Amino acid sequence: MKDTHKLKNLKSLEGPFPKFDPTNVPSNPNELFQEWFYTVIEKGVHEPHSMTLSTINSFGYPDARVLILKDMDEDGWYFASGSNSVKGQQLKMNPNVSLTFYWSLIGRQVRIRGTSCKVGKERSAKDFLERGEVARALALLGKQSKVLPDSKILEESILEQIERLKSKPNTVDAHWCLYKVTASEVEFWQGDRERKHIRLLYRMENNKWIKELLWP
């Protein structure tokens, strides 16, 4: 067995972290999320828009992967995927999802539980056309998560699709979807060096947001 001392000696939550007053927050979690997100950008956190999307597979097990937050507004949080992908099929079967953001540099985490839905072809097409050339080529192949017998096939297939895009630059993958997550619960977590973490939960009840402090 390998030596585990290196793992045990790793530090966590060293700080310093920004202050968080849970008594002075907006009534809507979407607004507080935007405040935290802009703080993350100002602090220079690397790829602050990366998030973990968790879905449920056909066997009832959770399935998680890191995606990019595409947009956010008063209605929800947005991400994109092919509807014919594994996660796309999972979303079709069960639209309930969770999003998790963790910004270790400032010791903050946001957990969002809610329901996903497609936002429409026009916005989905716009998102697709804003993607990089290789990203669009890969999406058009429609083979995400399928077995790849040889890496040479990957390169050849990408080149074929790039040529297709050069001849028809406005080509849009028919399966590409922009999804919106409408939250039912949003938890804001501010880490503390002494583990006296601050946890503020927003939960929807009778079409109104209720705020509750949780034990660390």
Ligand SMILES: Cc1cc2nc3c(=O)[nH]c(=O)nc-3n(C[C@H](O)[C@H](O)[C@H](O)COP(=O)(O)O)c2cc1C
Second form
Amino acid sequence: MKDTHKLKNLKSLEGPFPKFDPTNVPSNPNELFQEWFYTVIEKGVHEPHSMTLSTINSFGYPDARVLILKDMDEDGWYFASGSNSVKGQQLKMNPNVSLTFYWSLIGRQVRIRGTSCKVGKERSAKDFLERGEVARALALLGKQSKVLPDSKILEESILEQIERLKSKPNTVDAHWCLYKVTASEVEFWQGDRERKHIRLLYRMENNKWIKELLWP
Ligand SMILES: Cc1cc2nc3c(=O)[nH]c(=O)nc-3n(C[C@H](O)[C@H](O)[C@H](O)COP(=O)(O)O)c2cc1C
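Let's see the other form, the form predicted in complex with this ligand, since the form predicted on its own is already up.
In what comes next, the whole complex appears, and the chain from above leads the way.
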């Protein structure tokens, strides 16, 4: 009872938020995303590059988890993971994905719907080699999301892989993969204290971006 009361008293979308004029925006969503992303960095949003990747599992159910945005450019948004992970296997069966960002400090959400594909081996290897030692050791184990019977096994297995990396520092995990998401729809959502949120949708139609406002 007491906790429900606390939940009810929590505030949301209090602001103050930056202004967003949806009539004065770039013709493609990648550019607007970059503008918004630089704003979140300037405003000091904590971990602004954390995003939710949603995939579809073999039973047709959505599956979502938080990942790090590794890069973005005029072609798309990039994330990295093992292609042998649960999400990697799901992406192989169904490359349709969505990415969701929410930056509460400035009341902005971005929803990206599109298709993922693997980026070449060279960029994936570069991403792998930039990871910390333990992160590389874990990736080499290839056991992400498998049942861990005992945490001692985790420590021992990591140490084993670290030894391997010490003797061969340029080892790259064969399954490590940088994925690119090419968007077909991107929605920019600017929250408003009075709930008159501004929603701007870019959708691809006949190879052109169409812009539409949506009801809040
Ligand atoms: C802030 C944050 C960042 C993360 N970044 C990554 C990442 O870049 N790559 C990754 O594979 N998992 C990352 N994870 C872990 C995933 O959320 C997830 O637990 C893991 O990838 C297993 O997902 P799967 O079983 O659906 O494949 C991150 C988690 C958090 C909370």
